[in-house]
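The chain below stands alone, shown as structure tokens; this is the form predicted on its own.
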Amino acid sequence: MKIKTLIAGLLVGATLGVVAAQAADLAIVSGDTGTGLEFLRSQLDTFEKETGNKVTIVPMPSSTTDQFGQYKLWLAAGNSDIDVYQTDVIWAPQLADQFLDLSDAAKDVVKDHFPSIIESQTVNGKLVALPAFTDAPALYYRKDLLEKYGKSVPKTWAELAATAKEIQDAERAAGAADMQGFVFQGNSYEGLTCDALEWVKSFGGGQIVEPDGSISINNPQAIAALEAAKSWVGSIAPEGVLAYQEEESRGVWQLGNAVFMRNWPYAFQLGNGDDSAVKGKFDVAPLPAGEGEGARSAATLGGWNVAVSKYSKNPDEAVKLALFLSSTAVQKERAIKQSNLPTIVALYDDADIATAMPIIPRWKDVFLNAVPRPSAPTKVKYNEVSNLFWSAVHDTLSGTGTAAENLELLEAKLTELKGEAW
């Protein structure tokens, strides 16, 4: 009997230090504070139990250009203390020989998430960061008026003018004064670049880069976005939406002096607050299509992902968290939670979330419409690409010069930026 009793200690004291082995410390960094921050704490908890690992949180500031700074001093050091990291949807493909390869262990359930979302994330056949939550945009219509003037929500740009210009008219004779037609983000910074690139994709325009790595701004269907979207400041748009973001639009949107206002999902339970002038008026749906061949409703993709540093000492370890962390489950109760947007296409259609968050359904359409940032292909120049791209829209809504002029020469500072490859 003792020696019976000595064998099955000696067992379960190895079976305990086996997984005593296994088990590693990792660690997370996050800008996240508040709920966000106890969300996350509650999951990697989670994660623990398990696992058998320990998740220690590395707090960062709260901008997110900070961030990114801070990621990119760390990377380019060979920090071996940070195992994964949270990342904006532009980040990790300009990071990505920083990142390993997730392709392999995540063959599984990549097919469960949208695809533009897989796309913006993979850099030369490599899967660098897996999807958490993701981020689009959508008109937001004034439903009252719509109602009121007998008019349909627009599914091309030219009907939203139309309609718009129409209704701010009567609006104001009427004494609204300060009512506006259309409100967006015209200022000249990252916001522009995802503006404009869903007028350039909604007009059969390309997206600026090609997935394959080609410069296709300079075309006559961007130029006809472009100038589309001139026509609309001073007419719908006030002049000053050429120094509105995303906050200066909802300001008048949430005021109740706009018609239509192009913006992320936030906007949506702000505008239904006890304090908001358009709380139960409103509605959204997919931002409309140009004109012409290849015309489709375009999405600017945002989001966060998880990706894991090759300089992770428990790189296995590491990417068993990166895929809990956009697991089913995990997505499932952020969203709840969380109200953050699925990037798996099934939940969508998951009752609970309908029930407990009605405004995620609503954004299944959009997501399918949703057209990544070209930081995939041009990887660590995407930003240079962007602020050119940008500058040469502002420049064109403007009034500097027109959309031809300023595209061919977007097109010459591009091709000089690429040289012989991105």
Given for the second form:
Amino acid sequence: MKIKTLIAGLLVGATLGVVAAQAADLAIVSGDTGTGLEFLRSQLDTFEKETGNKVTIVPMPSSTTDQFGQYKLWLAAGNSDIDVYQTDVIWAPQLADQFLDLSDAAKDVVKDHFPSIIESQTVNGKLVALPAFTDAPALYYRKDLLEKYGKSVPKTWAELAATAKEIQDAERAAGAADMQGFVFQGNSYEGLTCDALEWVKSFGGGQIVEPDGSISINNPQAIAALEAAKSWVGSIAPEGVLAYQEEESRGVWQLGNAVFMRNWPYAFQLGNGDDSAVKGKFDVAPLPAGEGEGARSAATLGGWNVAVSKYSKNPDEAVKLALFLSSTAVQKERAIKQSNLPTIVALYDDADIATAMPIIPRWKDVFLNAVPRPSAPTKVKYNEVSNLFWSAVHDTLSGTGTAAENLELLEAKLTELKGEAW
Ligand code: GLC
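Same protein, different condition: the form predicted on its own was shown, now please give the form predicted in complex with alpha-D-glucopyranose.
Below: every chain and molecule of the assembly, starting with the one above.
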């Protein structure tokens, strides 16, 4: 370092005191959608003011599957350009070795979070990531349309299909040519695993791989669930749903072109925005139940966390950023501005949140009863398990093989992948 620069640096350091002495340039990756990136930026601005650090956002595609693929490569290569990762709830066991243990840094705050969420981010005693928000989907429905046609909120998938068809057809006949009965996530990616796990579980068909590691997916209830979902494509859902992720479904819904939508709570706030055609016209309910023994409403557990790369050149400041992004203050803002579900227990009794985003206190029980994907029992193989599952479902929905054929094949592939043990 040139001596002049050194002196200048020391002078600045002396003026700003401790803050400047430890200031770092950090980078965080984020696949946030909607107004998510703007929200994150506003929080990072606060963090920068409080700590003197600078944080750059590296934007990523919104698909969790695409993000995972990229992060795995970066981490395997020891990439030190990214300090903090936003991580999906399912990744902890697969990426645990690449992140710092946050147990010590978070020892005073873990008690504020729901224990099950902390547990989901703990791998062999190592706290791999700190929770930023949790996720459990809703059935979004158009209050105005249900009222117009004298229908109630469907409690079963069969009721949903019948109501969706009736309203869709009547609205189209009345000139709303683009009206769809139901939109969801049918693309070949992790989102389809979430949707299809809900169908299967809601028909009493288990959770693909059970918590004890046994492969349960090839069963009559799971077959019935997938056949039901297949019957929606091209009747109450557009053929194009086979390429939809969350944002495509929300796009159709928010233009006022769907009676029902399956989506996560983030769509609540956006749907009530000033630019939304459905502002004030919709509400949310738990997803419908299937039929047969063991039928129930089922929601897949989602959620996002913050993890610190073990290749970060500024681990102390990066850990501070992770703590900040999972803090009560940021989670409260996030709940109010993004309608994301907090992981901090006390925030479910927060009056400001309840007023601004009534879905949040209502969704506490939904997420507490949500079904986890089998990422814990299948450990480092989860992504392959999920990929095989969503492919079998996508094939079924697009008419490549029946549900029975595809699930039999899936069982064989999963058995081979498992080998002696997961
Ligand atoms: C949401 C969930 C996440 C899930 C993803 C699937 O972002 O929070 O857990 O994997 O949707 O698309």
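All of these numbers come straight from a predicted model, not from anything done at the bench. Numbering follows the first chain given and starts at 1.
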Let me spell it out: two rigid parts, one turning against the other between these two forms. At which of Leu100, Thr134, Gly186, Val84 is the hinge?
Thr134
